[in-house]
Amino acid sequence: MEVLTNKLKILNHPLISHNLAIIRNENTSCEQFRNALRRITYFLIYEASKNLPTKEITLKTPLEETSCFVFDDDIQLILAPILRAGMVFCEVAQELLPFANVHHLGMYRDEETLEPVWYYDKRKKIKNVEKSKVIILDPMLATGNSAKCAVDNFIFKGIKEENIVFMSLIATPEGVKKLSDKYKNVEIITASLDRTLNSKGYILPGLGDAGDRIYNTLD
């Protein structure tokens, strides 16, 4: 399936790949799928945070003056993981971006529709929707839907779709599809484009259930 959009981008590096091996494995545990993730997660957070605005300021070193750019602070940042999976990307985003603010989106997955089920929308209020800026974190990109619906949920909040990243570990060409057919101008950030989608919607090759083999919940 061809991927129609400009938006995307899938980072390539050695130490990204060398960890996605690690995480794709079936036999690694859960410490070492963890960890693997993180490390994963400073690469993505950095691609993901590469165009918030900065401003110059002066200050003084032990020796002079100087001025340096920091971070725009009239920005409001929003980290908003999809539950439960998410969790593991904001934490190093959190560490990255300790001024964010963290907006948790609970959705699960109806097994037999593919279709997202809200159950929790836990939000900072927005104070000035065209000065925000967000990026929605969940490390499965399969059928799109999920991510449509954190999408949404910002769009209807008056967020413009141009100030959005969608970040991911994994995406398929049919979720990618999805998100970007409805919202041309929100950036997809993912470490590895995987071949396609199985029957019941789990991306191939993939990596297997990503909440259950982060947080040790594997029958």
Given for the second form:
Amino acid sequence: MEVLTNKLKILNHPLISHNLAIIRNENTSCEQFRNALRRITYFLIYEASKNLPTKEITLKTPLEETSCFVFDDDIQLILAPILRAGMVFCEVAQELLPFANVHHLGMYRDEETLEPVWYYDKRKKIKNVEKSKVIILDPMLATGNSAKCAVDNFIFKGIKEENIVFMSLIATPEGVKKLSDKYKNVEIITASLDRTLNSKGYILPGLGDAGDRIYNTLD
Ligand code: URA
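Follow the form predicted alone with the form predicted in complex with uracil (URA), if you could.
Zooming out: every chain and molecule, the one shown earlier first.
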């Protein structure tokens, strides 16, 4: 396969492929879907947080003094779930990174143009942009339109490209290309790079509509 960008990391592990099969199966219930998604999210967050700055501290175990590395509390970590499908990612991310700020991004996809339409942006300004790291959370990197729009939003607020990670469950070559053509330094993490998109902007083979499957609104 052509290398799309060296900033793309696809997690390849039996624990991920097994849970992804549960997620993709059309017969999987909403509860099973959410549980499998949560399980994969731990590994995605592990990867997405691997370059967060740490600092050395000294502490005492019951036996002796030792030094340890902990997250640097000088850094502001922003978790940015794209509503609504990004919320399961966010719940797990908050469990692992409880000191993070959550910056909800509300956008829906116009069915005709496949372009994102904003309806909510939690923080108009971000303080301390030099010391901020952002992890954007959206299970589906499909056309790349909302991904690019979410990154645009943080760049506009002063965050540097290299301090932004885009975390997805499934990505497409089209979506990765759109995002990385504009933002070469944004790291993209995913559990799968699927084949392509259909004419309605759905990922093939994909999993269907992530929001509907997470929130049981498939009717
Ligand atoms: N959003 C989804 O929920 N599913 C897709 O396949 C593409 C975008």
